[in-house]
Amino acid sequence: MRVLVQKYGGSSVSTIAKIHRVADRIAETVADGTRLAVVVSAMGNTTNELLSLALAIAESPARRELDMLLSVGERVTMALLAIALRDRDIAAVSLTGSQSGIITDESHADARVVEVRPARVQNHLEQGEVVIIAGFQGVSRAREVTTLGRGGSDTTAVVLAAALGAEFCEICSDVDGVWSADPRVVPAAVRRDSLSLDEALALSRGGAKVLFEDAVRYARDNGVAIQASSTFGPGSGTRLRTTKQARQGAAAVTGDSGLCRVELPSADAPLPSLQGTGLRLRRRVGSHVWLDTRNAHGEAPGAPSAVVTAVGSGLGEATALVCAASEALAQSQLRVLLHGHEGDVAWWEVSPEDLDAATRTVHDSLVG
């Protein structure tokens, strides 16, 4: 039995017309007998709209109640898509995250998956049904509804693909795969046919919005290949492979303005606890610590920071290439505040207002 997992993001299911188009795409996928589990996000901006409702009620809503509220969005999508498939005489059933066996820790609004119990999903697949699963959510061992934070639907799809032994996990969005940079920032960007999961993880940690860190890390650690595809447009997408990719220069460059830099008292000072803050550690150099603020609960500490990250197999060890990119930044009169390179990564901290220009400069220097 060939099993695939597909995930459809909010922009792919933002209207009833698009849900019908997704249903047609699913019908084509299962026409050859493929067993298919489909993970869906909330329609369009539904999650933000629900969050706005909560904030209109209280300045600091309880995170448990936020999880109860925000989990509704994906449930709407899963039911509508199952209805659309049944209207096409395709057997389908919708399941919440908890019904699908997604077990998480106790952290509300930023939970981590600790276990997957896929028996119910497997039973439906064996009966020839398409299983539509609400992404972004699970249930804790204390039987509390939890949500997985930024990129949570991607994480749901990948952990299910691993648990089901799927051939691969297809992440469907309005972008045709992974590009060498954001084309809105770097017009010369090109789509990559393939990346290693190590490269993809480094890009996601560098701020690339098309990839989400927890999902890519889980895929790498559990040997799950990912196909990043456009839901509706033409194009072959990008395969994120479990094997290392031979490469000269950088596979991609990304700029991240969603950071803050915190100065610790000394280079050997312990990190403050990030538990419950929604902040994520990105890197530490001596007493300098960079934190990702995208999922922060409340005001972020430190000063706003922007970092350009270049990623490629062994790039951080290619000193001549990294030095050439640093020289290009200097010649463009773009001031580098701090810089480092290791493994597959080279990075440069710049002023937030210089981020786009620095991203273009590094891309021109390192991407062939």
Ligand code: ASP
Second form
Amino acid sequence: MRVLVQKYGGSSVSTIAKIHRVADRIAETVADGTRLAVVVSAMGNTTNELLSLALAIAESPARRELDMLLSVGERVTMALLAIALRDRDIAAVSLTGSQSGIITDESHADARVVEVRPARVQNHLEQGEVVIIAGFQGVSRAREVTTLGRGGSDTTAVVLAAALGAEFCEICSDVDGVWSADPRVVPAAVRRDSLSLDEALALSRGGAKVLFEDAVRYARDNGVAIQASSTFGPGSGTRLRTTKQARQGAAAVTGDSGLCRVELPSADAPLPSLQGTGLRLRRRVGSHVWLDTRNAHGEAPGAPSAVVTAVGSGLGEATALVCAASEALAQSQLRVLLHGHEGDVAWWEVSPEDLDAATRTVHDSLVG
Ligand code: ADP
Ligand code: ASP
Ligand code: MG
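Can you return the structure of this protein in the form predicted in complex with this ligand rather than the form predicted alone?
Every component of the complex follows; first up is the chain already shown.
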């Protein structure tokens, strides 16, 4: 029997009307007997709203309590969607992350999945039920509720797809797949039919919000193909393949404004431990270190930093292309603070206020 995992992001379930439309889409998917596990995000802006409730009480709320609070958002959606399906006479059951067997480490607010025990989900699937799972959350071995980092419902979907042996994992969002840049920032962006998971990982590490990096890394490491689709719109989306992709030039360009740059005392100084900070290492060049602050606990160190990243299989070695993009930035009077290229990636650090313009310029140069 065919097993699929679908994930619906926050904008796809932001209203009751949209939850009904998602229920209709699920009904179409299971009409041929496909067994379906569905992962849902919190409705619309709910996670931010819950976060601001906590911040209205305390400047730095305990991370354990934040996880108790934020995990509620996804649970609201899972129950509402199960109710909508049952109302259509489709057998459905909702489960929290913990009930679904998503076991994580102890790192509240940016927990990593360490094990998946899919037996309960499998039992429900075998009963012919659609299983609706609250994304973005798991449980630690100490039985504490944890969350997987912002955007972490993608991770829930991919780890379940791997554990269930799903044919692929469909990530459904408000955009038709992965584009050559965020279409909100670069109007000339085009949809990509396919990308390798290596390219997608470099793109999400470069700050593209469309897929969460932990999900893409897990998919790459465990051979899970991802289909990125539009929930409601037409379009054929993007296939993220487990195989390499031959490519001339860039697959996509992204900007990241969620970074800080920290200066170490010297080029050979050891990197301070990031454990427990929620900060992630992006790169180090000599004494300069860039950290991703998206899931940082408390104030980020160093100075805010912005980086444009272009991604494509072998792009970092295509020096003529990379030089042309650098030249285009210079001609547009966009000052580059630091620049590098290696492997599948080329990057330019720019002033935060220049980030969008620099992203468009690099896109114009490398994608057209
Ligand atoms: P969801 O709530 O469904 O998880 P997200 O908001 O996390 O959706 O991700 C979708 C958004 O990612 C899009 O609306 C788009 O603005 C942004 N985005 C950034 N880079 C890209 C890209 N290369 N291709 C498509 N969308 C992108
Ligand atoms: N609701 C969480 C967030 O806003 C997780 C997710 O949407 O994937 O980050
Ligand atoms: Mg997302």
